[in-house]
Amino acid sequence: MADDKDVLRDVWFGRIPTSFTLYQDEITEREADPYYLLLPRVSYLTLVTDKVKKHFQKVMKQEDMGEMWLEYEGTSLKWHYPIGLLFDLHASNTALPWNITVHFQNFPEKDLLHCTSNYVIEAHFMSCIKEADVLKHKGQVINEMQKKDHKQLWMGLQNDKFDQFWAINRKLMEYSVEEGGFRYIPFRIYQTTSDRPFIQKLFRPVTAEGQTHTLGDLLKEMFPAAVTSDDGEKKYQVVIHGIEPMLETPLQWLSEHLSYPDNFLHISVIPMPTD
């Protein structure tokens, strides 16, 4: 892998301003004064929201308090999405701090996962890192692991350990030099604008010539639209942890280097400001 140490220090300390009000109709002793965080942009909102429910425990009753989950917008903030591609997706173009609404009620069971605990959290996030090793060594590297390894990995994200975590996420981003990268790219294009969670499929980073692949040539098959319009104007926004990395990008250099601690490349899709 590239030692492009600056740039996963940046991904993995980039954070959020964040603002937490409780909802109005929220049965309180007195009232709730806003919570105010920076959220980490590569963990998980039921992972760092602990003190948010803490500081409103203080003005409810127990029994009034269900299941927190949280909404921006009107929109259920689905806790098993990275914390980062949330707020790219759905709020990239607001001015901070992001304000996010606070529940314990009428938990939305159609629109989310319930999180009892984090064992829910590593089970997923360990999924997604297997399945991610699946597509670039066919499940090798992962699977030789010893099992502390595996929790290696959880307590780095869980912590907030940058060094502890790559120690052993290094090696899920290596590959040989005759292969000249992974076997497929982890992806997952998001878009607001439909009603399917997320486009999955596979795709090389190198041509069968040995032509590095771009982002823009994974937009091109994925989401053409992204990529051109009719008329010539931009219509979308490309958004991977809240930059737009030019369409030229080799997508191996991003996969190494703009993943998310799951090895999933977050790619948010969002329609160009209107104002």
Contents of the next structure:
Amino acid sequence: MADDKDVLRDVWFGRIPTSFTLYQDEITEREADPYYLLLPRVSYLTLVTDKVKKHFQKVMKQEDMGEMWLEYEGTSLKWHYPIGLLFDLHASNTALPWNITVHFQNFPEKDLLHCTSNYVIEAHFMSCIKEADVLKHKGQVINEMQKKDHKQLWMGLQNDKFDQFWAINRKLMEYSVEEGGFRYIPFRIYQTTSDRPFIQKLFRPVTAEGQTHTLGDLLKEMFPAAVTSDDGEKKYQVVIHGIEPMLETPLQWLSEHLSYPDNFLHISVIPMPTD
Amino acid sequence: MPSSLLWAVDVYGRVYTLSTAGQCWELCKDAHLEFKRLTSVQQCCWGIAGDHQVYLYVHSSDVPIRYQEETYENQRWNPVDRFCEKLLPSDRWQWSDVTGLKHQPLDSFRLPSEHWEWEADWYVDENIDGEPTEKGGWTYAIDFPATYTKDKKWNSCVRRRRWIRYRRYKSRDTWAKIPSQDDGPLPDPFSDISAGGWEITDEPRGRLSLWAVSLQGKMWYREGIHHHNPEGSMWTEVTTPGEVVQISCGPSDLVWAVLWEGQLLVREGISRENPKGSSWVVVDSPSTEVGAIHVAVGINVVWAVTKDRKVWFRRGINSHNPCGTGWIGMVGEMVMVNVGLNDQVWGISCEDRAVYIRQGVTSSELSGKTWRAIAVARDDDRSRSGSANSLASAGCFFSGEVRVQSQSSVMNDAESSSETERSQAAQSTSLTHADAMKRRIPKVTSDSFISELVSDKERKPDRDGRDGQTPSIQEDGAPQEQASADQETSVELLPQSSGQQGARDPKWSNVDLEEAQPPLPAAASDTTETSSLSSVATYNLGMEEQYGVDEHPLWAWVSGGGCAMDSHTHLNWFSASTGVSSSVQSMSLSITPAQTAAWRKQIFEQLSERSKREMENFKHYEQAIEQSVWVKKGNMQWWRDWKPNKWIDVRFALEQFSGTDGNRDGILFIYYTFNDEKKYLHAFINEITVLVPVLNDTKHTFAIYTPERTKQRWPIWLTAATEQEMHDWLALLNLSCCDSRGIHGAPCKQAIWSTTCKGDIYVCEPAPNLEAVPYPLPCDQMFWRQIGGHLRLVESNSLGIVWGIGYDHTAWVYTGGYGGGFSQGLGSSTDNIHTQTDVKSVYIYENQRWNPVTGYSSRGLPTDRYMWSDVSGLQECTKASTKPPSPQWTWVSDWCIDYNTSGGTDREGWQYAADFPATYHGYKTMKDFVRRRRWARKCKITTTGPWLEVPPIALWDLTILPCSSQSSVEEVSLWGISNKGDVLCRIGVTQQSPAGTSWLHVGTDQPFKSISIGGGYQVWAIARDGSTFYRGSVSAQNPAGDCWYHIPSPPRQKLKQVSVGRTSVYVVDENSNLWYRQGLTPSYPQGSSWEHISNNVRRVSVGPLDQVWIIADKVQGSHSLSCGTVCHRVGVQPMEPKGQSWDYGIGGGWEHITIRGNSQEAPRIVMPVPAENTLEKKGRVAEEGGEGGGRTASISSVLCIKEEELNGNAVSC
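With the form predicted alone done, generate the form predicted together with its partner chain in the same format.
Once more the chain from above appears, this time first in line as the rest of the complex follows.
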């Protein structure tokens, strides 16, 4: 019998094989080979692509190198979204490896945030965790932690240390039995077809009557089209960490087990592939 | 904590119980009687019914209540007739009791009441002091009375034999009427009753004090109630200074009563010797204007209610001062209050007649904080509301009444009267009318208040519209009112029946539904019922207001004396008033197992599919994040290896890294300074074999063993600054060790389980070469990891069925989880971890020496031991300074004298001896100059682990059928011995439900203490007197077998423990010898003789392959000697079941091991190379620092030893 703990490991150790190709218009001194990496799904692009940068540095002039940014089939990839989310949202149902194009010029200021150092990622990551905990525990858990615990969460993510991260993160996943779950579930629903970046509202894990809310309940309220369509045909896939959980899955369980390290449940709603 | 029951009576006299695990009041199974008063204890409930007779309700149990009758047949030898029944005129009776003074032939024995039955006919006991006698059971002596032996000698002139017969109490789970008394003064009808006093003494088992008050205000005490005689033997009158109306008896020595005039009586002089007490002290009513009408006592509390319904709490009650010092007025108005276990308090409110529980009652705050109403439905309400149809036809409150009425004609009057008079009328029905008249002024009991209260209620117009017809009875109700009430009965009949008509009207709704709805989804598992209910509730919504008051039951009496709960117990009794707890319930239950399986299974499957899809073909890709070394550091103290041993400050670091094979590994470093030189000691994580917490009240120590350290019997002892730090380190180290060995998740079914003397549980995944011949895996290389929980022993088999027994004898079954205890978070499974508690006693000794001036006194000789000490006398242990074993334990009782010390005690608990230290005896002789007595104090641990309690029977020992892991045994034999010595066979134990369903009692003539079942259903057991028995004809079809065969013990040895494997039978005797049974054949399974194998053996476990593992004492290591060491018999083969020698493993401080789950045959071709290689490699547990001078062996058992002793060893050696 598999234990729920195994889910945490599977989620943490999810990897996306990626090939990085330099954008064709970038000026190079010599031909640049593609670079292949296994990207951790739960991490952030700018945190794990130092090697890519170094690889392409070798073939480029120093003065031509602006801030590196990445793009997939014309979409600029937001580094502040977790890698798994970006993949699920933009590249599900495509052949592996994931082909990402690397740019060093013409930074798309309107699409992307600058990421000058890892401190920026850390600040973003910690603010997400804090926001999630405000939703889950009115921020009490994260505020009671010491600075070193915060650091441990970050270091765990940065160094891909599951145990180090979860030793602290489990405290963020606690809730009193009496309440039956978190105060609100920290979630974000993303879609490619909308201008809105994502949907995020207050949603409780249990109803006022004490019934468990499921993934289906959440979608019905936030994105009804994802659950049903007029002709009864399934038009959307609801993807978390590259899988499609059943709509009956309790939301509280999902939040505890399928949240990203930033403690948010990042849910991608993507159109059904047309074969 | 197993569920227990709160008992209550509603105003109609119906008895309900509410389980601490339940969510509704359940009508008592035996509902044909109506009750006025109840007093419950854990094993039974006493009550006074409407007929003023006393009834007893004994809960059913898998263990029968049996009483052994015995009588002796005596014979004398004469040259003519040889032994015959002709005795000398001076001799005893031919049939007598053991003393010979009482004539008791077989046919003089009668069943004491109709509630008993004979189990079988008389038979001869063929056992003397644990030795089987010759056939016929005769024992011989020179003359009466004398010492009897089993052998007939030339000078044996008399002989006797013992006949025994069992009678069994049969009236369980039913109200059994206590027979009226044949002799002595006959009590008049009873009006109040209270049971308690079970904590006064343990002997005889299950002893209760039962106090009763009669209608005339006299007080009675029931003599002779104990486990084997639940009904007691007779009533004796207790004189009182006045007429008593009510009495309350606590679990211990508190007994208070209320006098008719409103004062209170306190019983003094209650003791172990005299549970009835000796005298009364009068205490004034709390209020100067109004008298008390009700009192309730617990262990340390007294609550009272005065006539104005005010509730009072008595200050200053303790064991020295049963009277207390003063009254404190409490909030709330109650009809009555009752004090249950743990001094928890219950009450029935004047206002709404609901049962209230006092919240926040703790030992430090005995008066509690607030009253909280218990708001749960009754099961009979619910059954009526099962569907809309049944609701329409019978859904009203009174339909139940009609049914009761038809069953008990006696109660007709009461039934037909309005409920106002019901209780009062019920009182009068059993009396004649004249009696009722004679009672000119109704007794001031709460019954009259009940009536009054209900009548108050009735006057409210929203009651049911009949208020105008109901006369109100005042507290001092005059006779004419009584009469008018009686007259009223006929008048009342009409409206009552019209009410019943109304009930059949479909519009009539039981509004309980609206309230009952929230808890229903939880309690009722099928959803159709729920949905139909909700529709019904909406349908009837408009009726709600009109019948609002009838909706909740009106209670008259509550008794919590058997309700085991404390302020931390989680109860689901308040669901109607709060949505939160019910939501939790419904959440956990609304997910049916099928659904759970579906979505969870899909996530598991999809995740592994995803990993395959996204990673399998790309393994050659580079990882984005390079693995680095992760170091965790801390400051600790280390018990240094060289002399003089002492704690020194060290830096402690754990470096973890990923090995080439992907497995994580690590190294431990201990940095210390020696002679101003910085040095360090290290150990590889993959060499650590076990981590043992050695927490005590002063040091947060843990021990780290490696194979090398195990050989030395000298682990690395480290102390963390705080308990939390120690647990954090242990959790981390445990995780690292498991990671480095690739051990994840729950232990396998073949796992070897063990426990330490601290109650910690360890499990080892057996290597395939563990039993290899001739080169088995060395025992000291076995890796043990801790599993949460606290147990005294664990037994398992290879189907993964694991049971354990706690120090408090509670039985636990393994849930399939892992972790718990200190290893929170990752080292622990999410499911299957539950709270576990255990209780044990801490003992200290009071020592005294005799001197000619003052007799025995606490002034000893200068050379004497401490006057308060531990058992050895070397440590001073006073009542005040003795702390619980570790911070995890808390005291749950006060110090009290232990009368059960081995060797016996006198009436004050003293044991005497000529001098310290010596063997002690329980009586004083001329030569005794010193005495001691043992004091015990209970402490409790609360932890978590993968264990679920198997209530209710407490166990002493247990055994599970060993079998091969592939075997398709459907029902697994599991035998247990209760802590009272009953032999029990568990029914319904399967792999799917390892807890089984119930116990089957297997009769024995004496209490037992050890049992074991072999692979071929051979059951061997050892009685408490040390005799051994073999159970005949046990098989899968006949799980309980048919009879016991008495097997002679090894000469002059009392046996202690037995273990049976596939064919081998091993026993351990009280002198720690290990014996092997020889001559066992399929046709003669009892064998022929005992062969001595080894000494210094504490316990033995024989496995399904006849592997032999023991816990041994006095194992010498290179640095130290250990007690409680796991040892493995090497060289055991089918043709050589006794093996050749011992291999020594982990210890000391180990208490129990079971090898019975490991049925892995060793591989046939043995590769001795790997084992030796690892040994060589692992021999590198290097101490690179400077090693001090030679270490001398000192007796140290890592767990038993206290800090001081450790230091002491260091100093003395």
